[in-house]
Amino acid sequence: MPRKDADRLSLILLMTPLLLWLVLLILLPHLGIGYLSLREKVAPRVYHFSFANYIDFLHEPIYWNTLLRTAWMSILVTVLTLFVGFPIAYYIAKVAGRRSRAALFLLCLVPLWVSDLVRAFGWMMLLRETGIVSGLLQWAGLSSGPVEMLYNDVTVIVGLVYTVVLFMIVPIVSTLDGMDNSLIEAGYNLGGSRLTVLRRIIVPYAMPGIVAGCIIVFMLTAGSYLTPVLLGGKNSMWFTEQIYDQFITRYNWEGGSTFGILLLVFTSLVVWAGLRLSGQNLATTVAKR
């Protein structure tokens, strides 16, 4: 009996921080935001329960267009990040020696060492019309005049890929790490070409890591703020910018909360659809070692 009690107590002690974290930092704020989003302001300091904020969203094409645009660009960033990150992850997990492995990991961490703002300004210095890349192009004779590479969607996407690529690499490396090299060798031995081995053995094996990486990258991208705002052009709107504007510029906390909930729901839907389409489910993704 006492043994059991002690076990239960230690379990409770272990779980408490996790539960506190879940409840205080995740559940409560979302409940608060959900509650706010269902209030409609009818007069100064007078609010009613209503779905007006959600209806407003539906009636304003600017809002849902921005949400769709954000989702599409985030999907694009996710796909590009996968294409960039997978070879790097494969190299780190299967090709690199132990020492260069650590170095490569550190290299991938570099983007995270500096703040979002500094990173964005770095890109601006590189890509602006009078910036380094433009200068190099002219110097090399590849361009007759200055080239503006800032303020467009391509720049936003490149900047985002650069920022989030680590979050794709880490989960893929950790699944590939668990893969016995002899599976790959068996793939070749039985007559597989490089492409076959990649497609039928390596990628399926890494699938849990790929899915986890894609979810993280998609969520991070859809929720990012500074990179799209600073690098984006005159027409580019990111949904988080809308949320910021609602909360901060327009003092419209009710609208901002609505947008926050919508972003959460919509990105979750996209993730769910992605899992369905790729035939994966969250349990195998997270639970597989």
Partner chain sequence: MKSTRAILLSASAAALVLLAGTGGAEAETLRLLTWGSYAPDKIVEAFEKKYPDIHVEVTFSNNEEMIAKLRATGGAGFDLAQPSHDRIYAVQKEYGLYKPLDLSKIDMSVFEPKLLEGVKANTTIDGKVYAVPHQWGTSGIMVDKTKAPDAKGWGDLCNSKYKGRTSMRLKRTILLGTAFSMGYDPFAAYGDLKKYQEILDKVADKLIACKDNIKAYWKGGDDLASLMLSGEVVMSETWDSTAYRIYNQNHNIVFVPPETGALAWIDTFAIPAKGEADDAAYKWINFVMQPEMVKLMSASSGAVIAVKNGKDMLPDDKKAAYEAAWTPEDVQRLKFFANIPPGVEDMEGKTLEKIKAATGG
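Please supply the corresponding structure for the form predicted alone (the preceding block corresponds to the form predicted together with its partner chain).
Next comes a single chain, given without company.
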């Protein structure tokens, strides 16, 4: 077999699993959901092609208010995760030694060893009225009675940041790894302060990793279900809960599909706006990570 044909066959064999994964698990399900969202039920087992589901969504303020609230909370979680993850990523990439880097990465991976459900219940054990934190506050005399820390936005945000921080650290570390330390030294030699070097040299160089991390964290947060529901309770008001309610509780697959498509479109628009504001594109961020 000629070498050119052998290379082509190798490429096909390598790409086939990826293409099957993209088509069978991403493309076809989304096409199916899009098709369901355009069906209007006019009688039992009788459907018409229509945009009625989208119109009904716009006529219900609680639905689009929940979508906007989810987007705003997801952006807040993304920003907080960046502030938490960037110093850790910089320390791992530029300060820590080889053995320390491995240990720090291992510590960052620990939360992923258990499922989202177990992590959420762990937070509930810590923050509930009879939990560890409440007991410590009472033991220290800082509280005269049990303190309930669950079922509020702050708890949901903390739980989400804890869940997704690794997905912010890894892309930034991979970007800063390629940065020559002489650039930082040159900044100091030219009289730059730590803040100036950070603002003028380190952050611009790490921007592709920062944007990639923000995209991943935002999409994961907006699509999260267990953490907002378990830690936020009835006050969670998360859009994925609305989707679950349409599919499972009301058995309204057309409405649930509509909500899923709207969440995908809305989050994609937010990501696009973020890329435009940062001057980045997918080719220089996610595609290179």
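Positions refer to the first chain, counted from 1. None of these values were measured; they are calculated from a predicted model. Throughout, rigid core stands for the largest set of C-alpha atoms superposing within 1.5 Å between the two forms.
- When two forms of a protein are overlaid on their rigid core, residues whose CA moves 2 Å or more are considered shifted, and Leu13 is one of them between the two forms.
- For His59, a C-alpha deviation below 2 angstroms is recorded between the two forms after rigid-core alignment.
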